[in-house]
Amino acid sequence: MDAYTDKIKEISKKILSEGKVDVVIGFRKGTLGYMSEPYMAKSEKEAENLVFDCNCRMNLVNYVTNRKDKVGIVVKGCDSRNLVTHIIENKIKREQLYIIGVPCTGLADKKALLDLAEGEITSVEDDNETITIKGDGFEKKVAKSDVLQSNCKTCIKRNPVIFDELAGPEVAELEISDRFADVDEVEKMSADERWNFFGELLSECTRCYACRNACPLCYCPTCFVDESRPQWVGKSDNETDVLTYHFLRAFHDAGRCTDCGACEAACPMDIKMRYFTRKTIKDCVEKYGSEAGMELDKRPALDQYKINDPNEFIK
């Protein structure tokens, strides 16, 4: 993805030098070879540190909420849809933004990379088809499709829906035969089976809230887990409190989640909590024909009222 990196640097230097933005929010190489980290460049010199590769897992829209300055931001397809929701929900104004769109062929799952490594990873190189993992005394090449994050395998919008300039040519969108196969399997379970499934899924959750903090949609002034009057959910790591936290977080994002995968990418325990949010996405698609963040003039599915809405679901 060197071409993306070069173009992002070029655009960022230009818009900073021309005063179109005060800062460009992008990525730079992290201290670990398989991680790239969010970075804010405020000068042409700092823009030289910007990169884009298959390790850019975080959703940078998380960093534009309620900003008052002029912002340049690098977004993938899923991120751009979160940016649309931010604009709709008045968390940022469109005229404040200079959007650098990245046509995305997917991000590498960090656990998959670590499982393949034969030691400490020093770098991960991506040419959109093949990923090369390098480390002390080893080098491995693998098809990118074999190490993609699970959300990238069912991505419905790899090209940004909103942008001022693209960092490269648009890529082909995926043809997905059974987008919600994983959700269907859980829906087939009995109530007891589902209870056991989610209990096991979340058994290692430490309530660190990394998933909440990484989510670009979690911007309530006070999160329900931090409320003490009334206290909505306990602070312990017992099963009921953990399940309550994850269920309520998913409900708060219902109709707005773009399945960007930032929550799972941030989780230190590699918990697949997208099972919760993907259920809400499936229901919004099937019941309301709604995909989050696709249009600037269309509010989220659960944030609009139509007098002719069918109400069979509450009968």
Partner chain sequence: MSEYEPKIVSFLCNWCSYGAADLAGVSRFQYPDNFRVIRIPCTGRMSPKFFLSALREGADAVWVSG
Contents of the next structure:
Amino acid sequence: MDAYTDKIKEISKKILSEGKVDVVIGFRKGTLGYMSEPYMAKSEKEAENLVFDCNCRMNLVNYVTNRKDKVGIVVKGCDSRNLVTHIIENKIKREQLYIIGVPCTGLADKKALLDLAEGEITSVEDDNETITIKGDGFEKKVAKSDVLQSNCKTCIKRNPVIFDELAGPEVAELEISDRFADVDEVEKMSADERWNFFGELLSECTRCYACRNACPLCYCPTCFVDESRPQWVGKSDNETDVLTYHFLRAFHDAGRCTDCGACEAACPMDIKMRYFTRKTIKDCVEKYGSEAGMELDKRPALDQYKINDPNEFIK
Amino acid sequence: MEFVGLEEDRLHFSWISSAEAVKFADVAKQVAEKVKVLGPNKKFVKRYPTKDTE
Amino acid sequence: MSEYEPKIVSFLCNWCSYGAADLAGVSRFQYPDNFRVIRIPCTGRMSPKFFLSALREGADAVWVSG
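Can you return the structure of this protein in the form predicted together with the partner chain rather than the form predicted on its own?
What follows is the entire complex, opening with the chain shown before.
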């Protein structure tokens, strides 16, 4: 991972000094040992702070929406697919971007790291195979595969789809046998069981909208939850309102979600809201054979009409 | 919507042209019948706090 | 009032099903009276917000017809 960091610094300094970009959006070390935070480097000196490690859970594509200047951006495989979606949806132009692609071997699950730690974590080191968690008075080594974020376990594109420069050699893609095992399990339940399952899942939700803010797809000028005339969703933590919010968010992301996991990583209550978006991904893959953000000239599944689209549900 | 646990027959889609009044009446009958079988919607209705629940 | 009568919110396209409903009325066809019709300019106007709102406010079912 240090190799990635060095290479990202090198590329950033080069493009900043050549004037190719006005800013490089990347990560820097966070105040907590197990979190890296988004960082905008505007000069060569600031580029020195950039890092990349297994704590870079946020999706930086969130910060390029509607930008007018030239931007360098550090993207993982999943983020690069969001970048493709952004370009297709006219939220940024390809010419404005200098993309630093990171062939990604997965991110560490925040919760798993905290569970392993025997105190406050001061640093997390990652060499693509093992992760070393250090804190006051303890040091632990774990295999990276044991603490991967759940979306990284089912990742279909670890290498960036588009990039100008890579921060390291391409990595081998994962071979996944049963990609939607979790969704299948829910689908097997009866309607009432499912209803209870999701009621339970969302019972902790405080409607802080961290998942919405972390999501690069959520760029509506006025979000439906903020509209008051008409008011689609109540503002309280009423069960029906919470469900409405999560359903509608999933509908908005349908056919566009790349399963980057930023929503779940941002959630302070550890709610697994990716069940909803993963269901939409599964449907798009099975019904339309379409995967979001894989090609620049392919519109998202629900954005186009084909004469042979499935329509059995219409009488 | 079935995925989250609402009954399938709570939501109907159909395609009827403006000349198909007979089809409209037929489909309307089918929809009403199916929903009658389901019974009242209890899952998604927003319950406002009332004096009894407080 | 012994038998249960559901409330069904129906979203009908102005040019298709709304016309059909009108024609059915003019032709005096019998159909159930459980429907509360909302005319939309086109089925493309339909949004998931609408049926979630309808259910939230107590509708028993939603029927979308284009």
